[in-house]
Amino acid sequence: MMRLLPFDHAIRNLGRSPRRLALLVGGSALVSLLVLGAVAFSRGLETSLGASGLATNALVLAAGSEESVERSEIAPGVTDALATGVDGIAVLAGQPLVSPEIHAALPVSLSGEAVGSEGEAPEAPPVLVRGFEPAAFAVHPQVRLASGRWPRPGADEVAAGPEALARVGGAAAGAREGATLLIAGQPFTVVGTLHAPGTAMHGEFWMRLDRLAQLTQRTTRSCVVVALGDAEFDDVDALVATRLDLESVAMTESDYYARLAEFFAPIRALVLATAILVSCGAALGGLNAMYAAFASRVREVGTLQALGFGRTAIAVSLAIESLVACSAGALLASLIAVLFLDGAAVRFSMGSFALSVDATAIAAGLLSGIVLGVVGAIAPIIRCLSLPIPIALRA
């Protein structure tokens, strides 16, 4: 039976050089954090889009705009056609839950924002503005009013998601409830704060439909959201398919956001590929340090062989050292991610989403540390064990 070195031998060797140990743990933590962050990005985007759409809602939008509701334009009459032509639609206070909406990406900035050094105001970022009517509150139960009130019809007022306010400067710059914002160059007052955590709507501005139609100078709607209730989606789909004059298509709201997630799939893949490439650079640095550390212990390895320990036992001990150090780095990266990355907002032109450091992301980070520990130990082990015992003892 093969005689292995004691486990604590490998652990004690790690403490012989604190600087080397810190370098190995730090390099592993960096690699694991990059991989974990990339997976958290992908999971956060996927989760946010999945939570934004409900399978119990039907979404009607213009034919050819199935992957971008912002490009969609349908006639206002579609709303009445759906409300009267489909039996079983959910009803609240005697009114069918059919919500016409306008979605538009408009430049938003703080009123009176500081002028730059060249005498020009900074460029306003585009933020998604949603025009709504009261039925929207029932068809989008994910959204609630956290404070203040909803905008009044025809008024220059908006309700804002926290991430939407953060995108135009945040509370530190004065973007808060009661502030005046310039939306497409016109002043609007923030009269309420809406909350829809975990969804894309958390980063939107909501304005009454008639006012947004006036602001964007359009007579059409972007989409109509229908709460199905006792109706089947096929009922809505059949109506839209037979009414060619509506020039629209129907899909479940969850299917729309699933298509949107597929649209962003290349971006998620690019983020992951970039993280892996940068991780490879960090990993090479850690491997060099590990190779130098193990190569300097050739005499120790030769002594262990002279004492009767086999090369396999020594290889296992060296692998344990590498694995323990890299695993410690992966655990450190997981702790940092949970404390500082989980829930961090990522903003883009059409909204925002939060990084999701869930079990999948943590597992990816830990796995990368383990792989680094195993693979990184192969070359140094071969270097240490390739020399004959007499030459190793004289090294």
The other form holds:
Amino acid sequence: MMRLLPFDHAIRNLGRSPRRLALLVGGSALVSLLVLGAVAFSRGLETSLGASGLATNALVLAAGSEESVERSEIAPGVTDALATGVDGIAVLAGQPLVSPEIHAALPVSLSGEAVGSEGEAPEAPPVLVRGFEPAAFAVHPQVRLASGRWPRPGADEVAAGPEALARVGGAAAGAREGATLLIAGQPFTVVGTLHAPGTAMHGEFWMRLDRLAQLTQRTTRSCVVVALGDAEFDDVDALVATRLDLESVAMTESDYYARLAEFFAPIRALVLATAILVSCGAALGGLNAMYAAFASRVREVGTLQALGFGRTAIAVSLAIESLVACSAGALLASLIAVLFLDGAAVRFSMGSFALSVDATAIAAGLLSGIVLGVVGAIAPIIRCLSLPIPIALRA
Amino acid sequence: MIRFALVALLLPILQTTPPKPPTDAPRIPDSVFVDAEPADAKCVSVVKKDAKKGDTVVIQAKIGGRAEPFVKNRAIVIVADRCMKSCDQIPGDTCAKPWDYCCEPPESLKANTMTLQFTGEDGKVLKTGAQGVHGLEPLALVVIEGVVTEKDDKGTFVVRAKRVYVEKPAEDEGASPNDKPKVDGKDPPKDAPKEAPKE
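Requested next: the structure of the form predicted in complex with the partner chain (the form predicted on its own having been shown above).
First the chain shown before, then all remaining chains and molecules of the complex.
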């Protein structure tokens, strides 16, 4: 039976050079953090889009605009056609839960922001503004009012998602209810704060449908969201397929967001690929440190061989050293991610989502640390053990 | 012992065999599909213009008109006028769903498409999908004999199918059945209607 070196031999060796150990742990932590961050990005985007749409809601939008609700334009009459033409739709207080909505990306800025040196208006980022009617509260149960009140019909009022406010700089300026925003150049008062964590709605402004229609000078709607209740999605699809005059298509809300997630798949892949590439650079740095650490111990390895320890036993001991150091780095990265990355907002042109440091992300981070520990030790171990014992002893 | 092991191995396989659909599940009757093309077929746009609710009509059409021309669990199909060019008939077009007629203006699409329904004895639309039944697939050429059940001046036109003839795909690989759209069994005239018919 092969005689292995004691486990604590490997552990004690790690402490011989604290600087080298710190380099190894730090390098591993960096690699793990990058991989973990990329997976958290991907999971966050996926989770946010998944939570934004319900399978129990049907989304009716313009034929040909299936990919983007912002581009969709349907006639206002579609709402009534759905409310009266589909049996079994969910009902609340005698009203069918059919929510006509306008989704528009509009430039939003805080009122009173400093103008540029030549007097030009500050650059306002486009933020998704949703026009709603009361049925929206029931068809989107993920959205709640955290504070304040809902905007009134026809009034220059909005309810703001916390991420939407942060996007226009409102969070930094401490803007909450009562603040004035310039939406498409017109002043609106924030009268409420939306609460829809983990969904796309967390990064939106909501105003009444009639006011947004007036603001955007449109008579059409972007979509109609139907709470299916006892009806089946096929009933809605059948109505839309029969009423060709509606010029609409139907899909479940969850399907729409799943398609949107597919649309973002290349971006997610790109983020992951970038993280892996950067990780490779960091990993090479770690490998170099490990190589130097093991190379300086050639004589020690030769001595161990002379004492009768087999090459496999020595290789296992060196691999344990590397694995323990890299795993410690991966654990450190996981801790940092949980404390500082989880829930951090990522804002992009049309909204925002939160990074999700879930079990999958942590597993990916830990796995990358373990892989780095095992793979990274192979080359230095071969280098150490390839020398004949007499030469190693004279090294 | 070996027998026991065999049973133990086969049991999970047998259990994972998908259950057969119930025999009383609604299905489109085979008798609806005929081998002979109903005579005197007309274009969708012509029938939409001339027919009244309750009329029996014979229409030649092509399955398509939106990205998903079949309703998944209802026997409802969108069909389009053969005079309209589907994307596969446009040289150089690489549309992934050529049956959606995405190059057609919405008004033309509304004027040249209609809804085909398969109903049960109770007159209600069958709760089963029509895709794949007797060759009903996107871009398939069909001749339909049926009764107009809904019509309005906004574009709605629904026909309840009585007989459906599905044209067999052309044998010659070089000649797709969609290459030469026919009107009333003949090659379409150069001024064949394509836009919305003027009232």
